[in-house]
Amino acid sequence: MGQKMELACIIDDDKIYVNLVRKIIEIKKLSENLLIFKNGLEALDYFKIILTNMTEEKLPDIIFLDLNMPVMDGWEFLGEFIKIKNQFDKKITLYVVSSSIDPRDLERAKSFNLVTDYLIKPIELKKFEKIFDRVASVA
């Protein structure tokens, strides 16, 4: 493992999955800090506050975005995030994470150029490590 990243972000309402990912990140020391949001709206509000306050150092290096959530789902978040993302200089790597194996979801996710990849739950530990390693080495 090379350098670890500063800040990772999980946008997901599945508490069990979130706790599992948090544990993996802590045990493997993949990221210094972790932001967790239960839905797209919470995350979007956070990003808008950062834009207002010009505090880009509080932006995550990587986002793991679930598709199916209450209040604002992953698709709605992507639609809104794309509108403000260009106002950030920092490169943010975004992965869609879903238990859906529907090819239409996969195609739709990949149609967003800010989506790096589509990961199907559950994600293997090795895959997580590779992703963090790749993002940290480019950051």
The other form holds:
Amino acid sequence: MGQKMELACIIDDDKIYVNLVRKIIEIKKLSENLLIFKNGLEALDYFKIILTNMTEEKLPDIIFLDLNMPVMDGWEFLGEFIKIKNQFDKKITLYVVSSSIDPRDLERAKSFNLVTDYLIKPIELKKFEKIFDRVASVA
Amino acid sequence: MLNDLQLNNILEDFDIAYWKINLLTKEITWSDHFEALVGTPPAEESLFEHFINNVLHKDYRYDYRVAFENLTLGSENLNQEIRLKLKNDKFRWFECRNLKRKDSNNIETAVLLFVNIHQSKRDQYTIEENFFYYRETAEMTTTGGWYIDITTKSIYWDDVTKKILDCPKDFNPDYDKRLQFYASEHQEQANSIFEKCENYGIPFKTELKMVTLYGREFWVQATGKPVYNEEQQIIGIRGVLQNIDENKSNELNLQNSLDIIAAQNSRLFNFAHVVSHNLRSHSSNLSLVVQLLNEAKNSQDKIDLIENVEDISVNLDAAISRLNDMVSHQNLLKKERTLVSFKQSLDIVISSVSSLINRESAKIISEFKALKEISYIPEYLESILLNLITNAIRYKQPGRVPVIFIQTYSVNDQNFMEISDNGIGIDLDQYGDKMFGMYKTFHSNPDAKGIGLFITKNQVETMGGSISVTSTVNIGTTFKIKF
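Since the structure above is the form predicted alone, I would like to see how the form predicted together with its partner chain looks, so please show that one next.
First the chain shown before, then all remaining chains and molecules of the complex.
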């Protein structure tokens, strides 16, 4: 395993899932810190605050974005995030993570340039490690 | 008087065959041409008997024999249309009549002419046959013919057209009132196609809704073409109109069924998607727990993970019971419509959520005077009212007493219900298209399950209606149901 990632981000309303991913990250020592938002709007607000304060060190290296969430779902978040993303200097890798196996969702996710891949839940531990490893070595 | 030779030449020249009959001796002589047509008779038989038995078609034997005897007895006239078998064994039509005697001389001789009328006879049959087929086709396909005489501003309808339009056979259509036979929404279209045909000679073939004399509306296919005179001026419009009401209403019903099936199919797809998504999210959590259990180093870690399994089990249970709810709502579909009173339905709903209403001191005002009842499935109406009322209270404006105004009315035989609230409202530009989707919640309200409006829309549409929404943030929301 290579170097450890600074900051990972999960946007998901499923508390159990978030808890389990947090455990995986702790056990496997995949990231120093973890940001958790329970819907798209909370995450978007956070990124907007960072933009106004110019504190880029608080930007995550990687985002795991769920699709079905209340208030602002993953699609709407993508639509908003795309508008502000270019104002960050830092490269942010974004994965869509959903339990939906609907091919229409898959197609739609892949149509966004900023989406690196579409991951279907459950993600295997080894896959998690691989993704973190790759992103950390690039960063 | 022409002598025999002269007569013979003329008769031969005009391709006419004849008999000469000696009225005294009853002796018959065939002209050469007649013999050429039917063949040489055998010498041993009487010419007349041979003709009757072998040349004349059997259908005419009796009548001909009688007429011939009358002629020989001095009758003035013999005139029959008969069929003769020619040398080539084919029957042909002939007109057989006697040559009128101009004077009383020579009365001992009669002349019978045989004129070939086969072609005209066949033409006549063809015309009769065609006319028969035309009539039958017109009757069977209920296709009527019509003609508009532009020069005299008059209209001619055939019997089938009159029948199609419920008009008596002696009905005379009035040119100035011709548009009254078209449905009001199609009069402009009808007028325009007739004018185009009259002024520019543009033919038409179109589907229109017409109205009979008694006001019954039905669909026709109307076809029309201009009629020109020798100077190439348009003097009239001729065409047919066919009653296609059955086809058209079948077509519309089919389209309607298709729409319903497509809508149901899309709902089923959505439902399957939701089911898959919901069950998968729990099973994937379970799978994560198992993976972590394998990695767990000590028993405390394992105990922590087992707690997660309990949570997953509770969530899975809740998801399944929500899906059950949805399925049981769909099953109500089998119930039948009855006349439902809005007031009674509302009372049932209010009493079932009285604790929520009392807790929030919500005010519910109803106005059912314009439309008191409706033919509907009672459980659906109650479910619709319940969902919209609890929604209105759930999304009230903080600090404001929730007021819900429910009104029913009808416009042009179309029934409506409006349910308005003074709640927090919703930004329709942002969420409008998702309002009625499954599992869409727009507020971080922990009570929100996201299936209420989906079910409401489903029920309204299943009953053949539609639901729409208008809303202003911080002012309130109005749902309008078209039954």
